[in-house]
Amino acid sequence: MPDSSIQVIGGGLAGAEAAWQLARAGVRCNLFEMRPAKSTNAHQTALLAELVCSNSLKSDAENTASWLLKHELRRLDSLALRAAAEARVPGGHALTVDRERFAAFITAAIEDEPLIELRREEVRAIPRTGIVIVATGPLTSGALAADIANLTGSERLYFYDSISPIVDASTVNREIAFPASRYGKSLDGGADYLNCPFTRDEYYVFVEALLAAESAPAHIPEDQEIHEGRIPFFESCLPIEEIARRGPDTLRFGPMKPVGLTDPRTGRRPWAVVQLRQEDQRADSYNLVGFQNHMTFGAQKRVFSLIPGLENAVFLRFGQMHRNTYINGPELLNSTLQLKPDPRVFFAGQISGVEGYVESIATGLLAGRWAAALAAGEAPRPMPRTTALGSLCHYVSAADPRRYQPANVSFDLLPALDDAAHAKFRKDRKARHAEICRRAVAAMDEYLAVHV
């Protein structure tokens, strides 16, 4: 007999979440993950849902757009948000996790679920029958990407992303690097970051060395564009070299901004600062926040050793550059993430055109729930437009296809308040955002009362 299970392609954040949601709905599925049989340039393990860039799931401060999306996912019993709670490490207002514990939690849950069959093999083409969820993420294999282009009638789109370095905590010079959170703010009252402070002279020496550093060679012939200035970088994840090329002071108004910090050695604010964020629950490694780059490993060692406090640091992982593949969602997908020409096929995660860990989890969760509805002979029900989930899917399916670029969740994606509320909160941004969140929570309550 042919396999009647739903096929989920890709064992990253979106695919694992989609498979989990299918199982919660009582639907059997096959979850395909090509690692470890075939690895990528970015992954380090064979675990499902491995975080390959930052270990931060962004802000968990109430009434932020990122918090709202996570709040909605928690309401829908997201496996990944459960894993994040289990693997959480200090990160100020951000939800940061021990990435190995996080991925291990999800992997164990999937392996122990009898309705999910985990298949460690590469899928080179989308099955032409049955319900399918494509969640292969930013590192989709060449063969499958070519098949997606063939199925959609669209050329593959892509941008470039990169990975931040990680250092051994024991090799950070604590006589220079100091523990602190900006303005002393932390969810638990602690000092969640190590901060490496620069004097004015140290900063400009660092920038000069950064701009002179050698770029890593292209892994794929097409990626030679990286050396020719035609790279379609995602704006919110620019390599630090690209930021520095915009002006000598750009970094200290970006990822190296010193605001809200005081160097205990001088009692003054540093000229610039590099923040180190705890990478695991043992606090034996830290990542360099916002320091994604595409320099050679040798250049990274040389340049990053100029950071005060990291002069003798041992790097457990250097930064890397990798290609992110995504489709043009507004041309191809409807508001329930189904392929317009072939609605049995769902797209989820970064390949659908969202950016960010939580956004990938969100589209995976929804694709799993909607695929389960389709399998039961029901029409998938879009999320309310006023929710973060609904607005994210609206962007993916209704943005201008001529200017489509991957997006993180933000208040700009959610509908504006009505005229009366807008007038009431026009001069108070925090109150306006709180009202948008209140409206979203109420809409989610109504949705769950009817549909869950």
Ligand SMILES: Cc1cc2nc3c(=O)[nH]c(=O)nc-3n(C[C@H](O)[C@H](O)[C@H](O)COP(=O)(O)OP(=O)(O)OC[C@H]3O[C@@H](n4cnc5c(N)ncnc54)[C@H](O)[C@@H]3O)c2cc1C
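Positions refer to the first chain, counted from 1. Between two forms, the rigid core is defined as the largest C-alpha subset superposing within 1.5 Å. Keep in mind the model is a prediction, meaning the values are calculated, not measured. What changes on going to the form predicted together with the ligand:
- Core-superposed comparison between the two forms: the C-alpha position of Asn293 differs by no less than 2 Å.
- Relative to the superposed rigid core, Gly309 undergoes a CA displacement of at least 2 Å between the two forms.
- The rigid-core alignment places the CA of Ala169 2 Å or more apart between the two forms.
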Second form
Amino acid sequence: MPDSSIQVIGGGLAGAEAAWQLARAGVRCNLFEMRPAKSTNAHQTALLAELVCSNSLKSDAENTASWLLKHELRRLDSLALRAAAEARVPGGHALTVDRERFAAFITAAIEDEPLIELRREEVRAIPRTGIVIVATGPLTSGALAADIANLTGSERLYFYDSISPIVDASTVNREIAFPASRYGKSLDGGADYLNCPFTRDEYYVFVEALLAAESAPAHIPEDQEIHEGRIPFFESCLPIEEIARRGPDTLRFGPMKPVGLTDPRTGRRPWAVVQLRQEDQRADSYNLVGFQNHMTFGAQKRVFSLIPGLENAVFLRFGQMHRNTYINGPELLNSTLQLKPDPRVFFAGQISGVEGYVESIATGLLAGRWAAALAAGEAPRPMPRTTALGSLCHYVSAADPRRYQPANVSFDLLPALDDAAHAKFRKDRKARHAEICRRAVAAMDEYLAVHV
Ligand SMILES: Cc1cc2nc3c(=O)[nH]c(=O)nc-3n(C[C@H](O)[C@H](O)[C@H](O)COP(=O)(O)OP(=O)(O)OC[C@H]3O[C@@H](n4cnc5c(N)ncnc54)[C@H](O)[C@@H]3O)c2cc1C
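I would like to compare: after the form predicted on its own, may I see the structure of the form predicted together with the ligand?
Up next: the whole complex, starting with the chain shown before.
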């Protein structure tokens, strides 16, 4: 593969956008896409930038966070946003597209671009020299994932998003489940959790049921190697049935540990607990902390109804473990998406730890521009922190690495308004968001005035 071009690996939303931005900057690149020779189970076509599920690029209603991100991408001449304008279909406030036309537009633009050489090959290892953009997405091929694990440390590469079950708060039996935080420690002095206490007997009956429960089948064949333990789970998000398999008491020394809690009904520490954490501000739903699993939905309903206090609970969502290959951005990336120990390597798209189509396009666009700067001997310049793009990269590079989870763009990622502005708009959420967007647009104007 060695030549002076930049190597972009993955011709999905992020990779196609990155290659396009490199070409706009006059920089040559090779864009590697393994389809159609080797496909993923989510992709259906050989087109670049295929939308694998919904056809929505989310809200385009002014002054939403999703609109702001798209607005910034349009200002930076995103190929994908151009394609979306061409392929738009009615979708209310959402920017929805004809997926075939959208991907065909991007594929044609890339194929017609003389500075991009599209190579339909699987890349099995990250090139060890030259500038590289890794944009192979949530379904990165196994060989490359193994090489990324080598380069970054396997404990910083995740293969799954794990989702805990959620119950309807009104169906939790409050005569059994009691509010408390371990050792009385909570953020606001109150009780952050509802605790479902087990007696000794209840606990072992529960563990036995867990061990006998049926697993959901792997969604895609590549997941089979993970199910069979050939690619290990990340230790901090092991499925509970996997923890139970390590020994009958492992759960009660792990996510079900009862330390620092006293059951008001008995005045004693329970043998084990399941903690329920408030899911939304209205407290009308709770998630089962640490209860990610890949049992079938039927098995979850049966086994979790053995949890004291959840006998009749209504589950709003069951636990799941989705294939999603991504790195721990805050440990590995700087705010210009470069690998800290090896800055010639950029990560973009879902594998960099963002979530969603537009966020993948956004990080692809930035990686392309920054890689072009690097090729020209310049230092890549971070986006202003107050923009949606800057905030997304800030999240990827500076969130808490211990609890890192891929994120969509949202106002939570953007910095709060200063005190005066916050006080002015305190009671009006819409006006506050409009002000955050106004500030972002102004920061982008300033950035573009200097750096176009
Ligand atoms: C099943 C599924 C459904 C999703 N649904 C949505 C949704 O509805 N809305 C939403 O906003 N987000 C969704 N996402 C999340 C995410 O936004 C998309 O996966 C998005 O396509 C990510 O963009 P990307 O460029 O990072 O990866 P992709 O678009 O997946 O592009 C990566 C490309 O790299 C190629 N590739 C992989 N390994 C190699 C290799 N070794 N060599 C060469 N090429 C390789 C792949 O074939 C692919 O074309 C979904 C994800 C999945 C897995």
